[in-house]
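A lone chain, given as structure tokens: the form predicted alone.
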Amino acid sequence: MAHAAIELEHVHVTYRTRDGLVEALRDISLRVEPNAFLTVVGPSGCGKTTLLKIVSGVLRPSRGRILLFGEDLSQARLEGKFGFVFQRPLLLPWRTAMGNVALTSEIVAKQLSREQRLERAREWLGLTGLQGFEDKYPHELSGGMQQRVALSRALSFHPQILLMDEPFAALDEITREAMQGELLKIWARIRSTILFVTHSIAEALLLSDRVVILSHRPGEILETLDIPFERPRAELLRGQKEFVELVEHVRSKLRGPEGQLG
């Protein structure tokens, strides 16, 4: 069997607080195939972001093992195999859009000349719909534009794995839907493996090949769904009966013991 892009084997995460030990994730075993788009949904505080942190190597699991393309996580980190898009753009205010995107290649592609880095940055900004805004500073861009810059920055070195932590959560509904469409277009072109976290059930079903549903803390996998809708997907999918029924199925899984959403 070929190596998975991401493989978690019986991962547990427990951390210490002032009030004692807190169990964040319990016995997570998960396999994400190369070029797949997998989304994790779950109630607030269930460990979704913690899951991304242990895949990125920012946080070490208390127990269990993580492999990227069959390699130990530390080796994959050294090789720069993944990019990260956060909830907020986290752009450097003193750099232009192009300067922010070029920052990644300055770190992981030092063999490139300055001209090559800027040309690569220009290409990605064009791909995310920001042609003509290359020389604008973050304060001159809307929230949606800033997030496009952040996405361009993460993609500019062609990561094999892209980790995305609720990247569209702060955007208005119209901009969010536009960004979802842009992401699908870009992913169809680059085919990186994407591990995506969101609170939005509809967003998860629209974007993903598979959706993992986590329980209330400690986060355990309640169900893994294979999404049946063919690609490419359009906004009209949201109104179809099968889509609405699947949204309700996931929502029912996320309801707490008293029937309330977490």
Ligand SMILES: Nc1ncnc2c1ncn2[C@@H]1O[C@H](COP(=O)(O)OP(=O)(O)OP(=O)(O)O)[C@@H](O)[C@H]1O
Second form
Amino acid sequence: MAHAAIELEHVHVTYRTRDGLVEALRDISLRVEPNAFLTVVGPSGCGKTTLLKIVSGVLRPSRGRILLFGEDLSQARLEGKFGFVFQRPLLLPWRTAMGNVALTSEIVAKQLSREQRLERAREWLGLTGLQGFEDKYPHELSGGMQQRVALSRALSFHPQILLMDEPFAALDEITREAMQGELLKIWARIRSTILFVTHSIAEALLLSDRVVILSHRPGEILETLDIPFERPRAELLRGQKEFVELVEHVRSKLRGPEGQLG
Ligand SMILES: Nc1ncnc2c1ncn2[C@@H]1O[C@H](COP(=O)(O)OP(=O)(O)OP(=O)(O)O)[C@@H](O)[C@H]1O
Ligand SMILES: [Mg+2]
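The form predicted together with this ligand is what I need now, so please give it after the form predicted alone.
Every component of the complex follows; first up is the chain already shown.
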């Protein structure tokens, strides 16, 4: 079998805190195939960010193993492998949109000249719909635009794996839907492997090839779903019966037998 882009084998994470141990993730095993879009959906506090942290190597699991393209995470060369997009855009306020996007290539693509970096930054800002805003500072941009800058920054060096932590959670509904559509268009073009986390069920089902449902803390996998809808996925999908039923199915899983909501 070909190597998965990301593979987790029986991963457990327990945090040590002043008040004792907090079990965040319990026995997580999953595979993300190369160029696939996998989303982890689960209630607040179930360990989604923790999961991204262990995949990126920022945090070590208490037990279990992580493989990237078949290599043990502790041995894999990580430089240039990951792009991150967080819930908040985390831009440098003293740099323009273009300067913020060029930042990653200053770190991971040192061989490029300054002109090449800026050219690449301009190109990616264009792809996320920000042409004409290259020279604006973050405070001159709306929240949605700032998030587009963050997305451009993450994509600009063609990461093999894109980790996205509720990147659209702070946006209004209309902007969020527009950004979801744009992300899918960009992904169709670049085909990085995407590991996305969200607590929005509709977002998970709309974007992904596969959805992993996590339980309340400690996060355990309740179910893995292959999403049957054809791509490209039209906006109309949200209203379709099959889609609405699948949303309801995931919701009932998350609610659990006690009817508890996340
Ligand atoms: N550094 C830490 N030290 C101790 N406990 C932590 C730490 N980080 C997270 N936790 C705990 O682990 C659990 C999972 O946290 P995590 O941030 O992964 O959840 P999440 O699913 O991303 O939540 P949200 O949807 O609210 O972002 C939470 O109960 C949290 O309190
Ligand atoms: Mg989180």
